[in-house]
Ligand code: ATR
Amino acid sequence: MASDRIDGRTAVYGLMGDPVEHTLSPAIHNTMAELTGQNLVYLPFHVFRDCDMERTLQGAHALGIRGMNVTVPHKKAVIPFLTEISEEAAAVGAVNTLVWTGEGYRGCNTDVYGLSRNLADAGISLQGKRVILIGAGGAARAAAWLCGRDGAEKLYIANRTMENARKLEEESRKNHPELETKCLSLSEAPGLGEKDLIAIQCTSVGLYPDNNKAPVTDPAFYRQLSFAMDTIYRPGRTRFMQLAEENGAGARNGLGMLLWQGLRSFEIWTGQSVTDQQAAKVRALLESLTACP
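Let me have that sequence as a structure, single chain, the form predicted together with the named molecule.
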């Protein structure tokens, strides 16, 4: 970014997480600043896992940092120290976007929007569908909430650790009692006897450089699917996606989720709508930055 763009009026935004070295969020927001002529800069802040979160947020607020994205492992930890929280972020139990207000920070969740747009871009609606989540961490929380919000018929939660699957199931039942849920181990996933399932892969298994790994490898699992979305975007075609496609399902990676959650945060911060053309430019940039060697 050209240093002559920064002056006494430049608004500072950023990302807090641990680690933050591989983040693509600065590319999204600094490109959007250039495309829209906003006088803002977006920086990575390495906020350690064991930090004092109350003091961290007080410090950021005192410095006038206008907004922040929040990533692993802080998406839950910030919640007790916010002065406001959106209804959706409170229900999901995770915040990925902070907005400066006079009193403190307001917390929002744009991961749900990112996931929802990525599915919509693939022509997928969850209404009346049976969905299987692989994983029960932060990304799966956003996906479970979306299933309830969008009227899915049934939610399977397949996870390595059953206790974590049960916790997510409990939260889902609180938020959306009408959504039928079932927990299972990863080894049980191939034997559901289902068809036309939508799968959302929410673990880090298969992330570059482990391109040949998938959380479930049995083709019988993939034969039950009509569509598979991976939240991973590097590599662009994961083993999970390959297995889905080889067994007759459609597949999409997580790049759109990354893109749309970022663009939504930008809109919240600046009050400016992102155009299709701007979104396409940022998408192309992310695609070039995530291309594997």
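Numbering follows the first chain given and starts at 1. From a predicted model like this one, the values you see are computed outputs, not experimental measurements. First, how it differs from the form predicted on its own.
- Each of Val72 and Gly135 is a member of a different rigid part in the two-part motion between the two forms.
- Two rigid parts move between the two forms, and the turn of the smaller against the larger, rounded to whole degrees, is 14°.
Form predicted together with the named molecule already given; the form predicted on its own follows:
Lone chain follows.
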């Protein structure tokens, strides 16, 4: 919203994470405030990874913050200090949206919705497909849940730290026992001997300004793919996407995921449904902001 409209009744929302300097979430929510006439403002809050989360939430409430998005590395760490959690967020094991209820913050997960919409926009269905996730954090948890929900045939979880990969493997098998799930190290990913894999990159490797980095660099890995999605949206074309395309796979960045998870959070906070026209305007703004680098 315009700064001259901020007053004593302005509702404050925001994003908590570490880092947050790259975020485009304020563009989503402040634009939606203007489009819908909501008296709210959305700000990024740099909440360090070693923070006291309980005191952080107490401070947020004391300052009157009505809701927050939650990003790396707090999506799981925040859960023990919430008074409520949605059924889907509990199943995923990660929260990305907080809303004040009067008793405390309620945790929801809109990442699953955002990821699902981004894949659908690219014409990708997970039904009967083999999927490999790169990473085992909050975004990977949402992706693993989506794979089970949408009927993927097999799920690989490739991560630098095997302990975290095994934990996500166990969670996936518990949530969706019908989904064949296997964890492996990143170094094993190029040698799977698969084809037509769908890869979803869920780490921060390659995030601006480290544009030339990718979690896997071996071309043999990318030759196994038919499609690759990077949850990173800045830069708009990551090294992970470049490698996928150079080896014959389609690729898409995480801008659509950011858009749709953010718009769903806005709906939760305000009770206001987002129209197709409003979503298109926000998407156009995000695309202009990520055109460079």
